[in-house]
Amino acid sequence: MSSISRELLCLLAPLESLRSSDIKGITSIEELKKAKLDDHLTQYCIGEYKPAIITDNLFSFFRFTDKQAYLIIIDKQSDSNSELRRYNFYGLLDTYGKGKIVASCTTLSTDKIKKSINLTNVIITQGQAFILELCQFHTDYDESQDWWMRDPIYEIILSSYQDSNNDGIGDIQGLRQRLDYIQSLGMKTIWLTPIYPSPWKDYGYDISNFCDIDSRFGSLDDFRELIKDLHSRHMRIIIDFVPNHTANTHPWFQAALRNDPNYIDYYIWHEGKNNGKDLPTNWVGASGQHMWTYSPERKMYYLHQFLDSQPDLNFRNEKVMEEMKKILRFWLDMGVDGFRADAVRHLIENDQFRDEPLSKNAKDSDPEVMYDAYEHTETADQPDSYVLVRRWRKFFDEYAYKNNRDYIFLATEAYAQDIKKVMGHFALNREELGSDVSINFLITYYLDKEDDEKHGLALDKQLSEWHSNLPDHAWSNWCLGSHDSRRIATRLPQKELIDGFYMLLLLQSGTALVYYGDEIGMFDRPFKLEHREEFLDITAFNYGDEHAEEKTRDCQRTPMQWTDQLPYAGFTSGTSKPYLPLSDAWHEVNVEQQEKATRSHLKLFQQLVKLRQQSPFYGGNQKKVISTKELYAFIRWLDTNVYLIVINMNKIGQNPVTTDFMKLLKYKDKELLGEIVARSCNVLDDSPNGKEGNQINLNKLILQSSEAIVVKLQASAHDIPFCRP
């Protein structure tokens, strides 16, 4: 491939439609008049023209027909020192996520030009310039960076997973010992929560070494050794990063302990008012507590927004993040491929220690434990916690490419309702680039309504208000549930829904995050006041005894049920019982039954993560059809491809929904065909809609209680009208 000057790869764009300020740096448009359009260009100057984006830094460009489309980038900076920078055009210009490289003012290496770009995230160095050909992101898959997007990301509690030296722990060997059994399921990726040495008072997010393992776990060695597993059978691993606190027992905080110089401002401390006697703001966190404790030996107290033992960490501190920076490294050397950071609303205070108001929402919760009792105006969502993972965005863009790394994936958490609050943690903008995936919640939030409030209209205003409010430079991301919700399996009206939450989870648009066992529907096990040495939640009491069976965190956090085997499902020997007791249901909910069953949840489940690897579900459009109190239905398409997924909320027993979709559709045909691709366990196979391939009439369709199915309609895109723009 032979290089081109930036100036000439501006003539693609149309000289009438171009400002002085878009080729400053560049040339001039005095200038480009001069000049001729190199022949070998001219096959790029196609169609219609499009900007793309344009800053002080960066002009680009589409040139595009229908069948055909190309990214012109060029950057202006000439200062040799100028620093990397990264840029999303995805979303710009249809469902266009990729793009190789055809045309470059740098000669490029045969590696480099048979790489595809992924548009979400294209590096732009000094002085660069060169021509995307555009495609789909199911067209030219690259694991290397796009890993994150098209696959599910499973969440494990490694102690809850396998236990493989019968201490009733689970470990590292233990999931080793499980990875192919997570492979079957399509997972190419897992999420493992904390696995550092702690005090294990709120189930090791409550850190004593951030660059270790646990012993309970196993070794470094053992880790090393399962990195070297997963990326032999390409698949990666994402761990837990904890940068909002650490544990008490941790050596910064003991030396802050100590009066230490050099690690007092690692964290947040307080005189008090009233000369100590009383507590510096009226603060209440997330785990049933104020958020100051006083320290005997500082005579100050220090700040904590979840347990007494989790001292905050200050991020006003630049040491801090240069500690963290020197945290990620180390995993990132060690192989780990991305990171799910914790807390994020939680990492900056206001630092004028102001009140918070109370909840007009809350009147009921006691302000003295309950966090929902308060607007934290003061100690959430602060504009400074934005930055802190926009920094940590950066700094692995910087690590990838200084070291030739495969992409590396950054999550964050932030439980917050209010949705742009969420959305912030995306980015600002298609330069100032942050988390990969906000994790949505709203589908969780959903199952928090009473039953009577769960239905078609209900769920469709959480999912139309993820959709309208996000960006749209964001990839998309959904969950059902995660170690601190309850399961689904638990919160459903009708356990049977569960399938059609499925297709939610796995056939909407963006990436899917699947908690461990949920893929059996496994159910909370619940834990009550007259077994009080069951709780391994402290935190749960907190609140008072009497909200402790409803506040602890151990109902969903049980372990896999493997088997209906004595004593403990697969999960341990008999030498040990289980740090946490086994859900009642682990006779009747288990893997070995669901593997040899003729249809199960789990083999429905392992269908729809082979679906989801195609076009449409991988980068193509999204509609919703309708939404009633008994009915939700959606439709992906991308060219001729076209799928409709119909969900009854209806709970057993109650009648037929029968729907006429040519006409939801303004399809204008006698009829309107699909095949049966996927459908949940409970439609009868002796239905119309009871067998895969399946041919039924879409101008009637009829579904029982609690049944969904997807279908693969007969038709093109371009031949259903509700499918045009």
Second form
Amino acid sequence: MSSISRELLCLLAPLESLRSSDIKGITSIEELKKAKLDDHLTQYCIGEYKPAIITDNLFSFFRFTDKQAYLIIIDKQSDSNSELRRYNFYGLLDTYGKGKIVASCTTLSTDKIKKSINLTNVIITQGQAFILELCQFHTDYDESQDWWMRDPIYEIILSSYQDSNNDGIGDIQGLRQRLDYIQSLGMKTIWLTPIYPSPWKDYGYDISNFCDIDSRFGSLDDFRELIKDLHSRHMRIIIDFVPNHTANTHPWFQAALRNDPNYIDYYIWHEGKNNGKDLPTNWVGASGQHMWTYSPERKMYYLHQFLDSQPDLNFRNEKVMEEMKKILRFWLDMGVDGFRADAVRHLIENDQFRDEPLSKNAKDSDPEVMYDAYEHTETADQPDSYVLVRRWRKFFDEYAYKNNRDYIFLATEAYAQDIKKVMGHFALNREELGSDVSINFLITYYLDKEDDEKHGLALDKQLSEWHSNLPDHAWSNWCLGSHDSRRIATRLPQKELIDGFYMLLLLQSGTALVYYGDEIGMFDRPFKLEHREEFLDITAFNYGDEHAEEKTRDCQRTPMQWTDQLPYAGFTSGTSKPYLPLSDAWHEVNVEQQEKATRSHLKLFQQLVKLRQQSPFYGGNQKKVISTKELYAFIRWLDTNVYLIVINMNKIGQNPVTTDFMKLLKYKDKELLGEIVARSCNVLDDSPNGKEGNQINLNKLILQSSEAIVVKLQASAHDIPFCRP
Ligand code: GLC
Ligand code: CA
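Now that you have shown the form predicted alone, what about the form predicted in complex with alpha-D-glucopyranose (GLC)?
Following is the full complex, with the preceding chain placed first.
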């Protein structure tokens, strides 16, 4: 490890390419002309030059050949009070994801030098400069990218996963018993929906104490053990962070009701219109209620974007932000690896308190409190809510730096129909960083369509909308469902199609979010009004009884189906009933059966997760090859590794579809062959494409209805014109 000066580092760039503004603060062109490159530095002065991030604060560039690449980073700030800055270099130079410091101008701790640095996450302080030797993707999966980009994230509702103490409610110890299973799926990161003490009016999204565990799930000590377990298995944990609101039983809200001066401004209060007789505004919230509820104690209305038992916090009060940081620090100190920030588009309301206009799509038959009947111009996606996300990002970076911790991950949830508003949560650019994963719900919107509108063209529309709006500097992500939307197996025109959707989820570039139970194709359980007592999601009733069956989210939150054993599919032993009834299909759809079967959704899922760990899936290129009503196909490639993924979207029983992929890929040689590496479970061994390992000819690829396959092409990307930019 050699020590160098910032001035000399500038010389690694060709002199003629340097503008004085690039190097201002470090040196001058005249000085550089006089200087001579130090002998031990010439080894980095290779191949081509490419500017990287150049701002008022930073000068950086690449030097690279086919085989080697260096990134030279020089901080231009001279003010010793200047802040720590983090930059994202990922994607600026193809196929490089990480780097190691090989030379530096300041003494860096040996820890920093030994560790590989993710290009998404390069931290630099005032006056520092260093050279990173970059590592190429195909070297090895673990060394390719940061964990949150590579590894899928497995979403778990703790209460529905595994009960350990026979009270019918899933808990932390139960989850610990299932870590082998989770690992067998290839999942390395779990995301737990809220586990905090809560009156459970909204499945724990109504929190009465942000820094504890609900006793139904266990204790803080149990949670510590869980983290220890996970980390010893090289797994990670992220938890839900719910900043928008608290439960009305939270001590802050109780104090606010009492007019306690310390808490008066923790929530959002307003006088009613017309001398208090009418609500302050016409705002309608996302849980089917007016956003204002009168407090007789304070003789004012408080605001809630969700249930009246979930009062919104006031983020214009800096004290609230400080409280949130305290909470985040509490969980970070305990060892969590990141957060999924809930409902970020609802964090701030316009303080002019203007009414919101009706939406063009509003129908006369809509219930009065229908969220989608309004344009939420004053209460959603306000500019300041984006600022809050960026402030949390900065807070995490500082925390990680100070505590010598790995990168702290941040996902954000925003259901905006306008894709630009979703994209806005990602970083603004490579310097103003934001959410790592602004969750992509577009496939779930596709699943919202009527069955006869679910076809390749409609799917393509959603996928393309995402791809074409994703900023260059942002990393992609995919999900098929969550605790808020119906399960994919129920929503597809036919369940067999799920395998093709696993391929989209796991083989497209981007982080994959997997909802527990979807790996075995679990179905929703319908909840019926005649069994009102079974409903837990009371939000559903806010739209009127007649809408409750359709609105309840209980259907997709039922207990995990482990076995076909009575009484409760291995979820709980039977001393108590499960807190939410099991889905009826558990006898046919469960982990045990699918593990035993030679072929099953679960088996294919595992196979795809493994495949994802190979090049080109974690770093290579991607392009759509064809979309028609019947087909959707895309290609992934990096050098000699080229894979084609083709999904027949038709329901079983229709004619097979034949396609000339040789022509589509503009391949000019005599023939293009490929090997089947994965296929949907509905395809029999003696079908035209046959089993894994079979060779097929791409000029006449025949796909049965609902068949989905992954083919490894026997050609290098250089020989396939379609793969050229
Ligand atoms: C998010 C959660 C949802 C919850 C709401 C209010 O949208 O995903 O389940 O009801 O926030 O916290
Ligand atoms: Ca329990």
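These figures come from a predicted structure and were not determined experimentally. Between two forms, the rigid core is the largest collection of C-alphas that superpose within 1.5 Å. Positions refer to the first chain, counted from 1.
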After the core is overlaid between these two forms, has the C-alpha of D66 moved by 2 angstroms or more?
-> yes
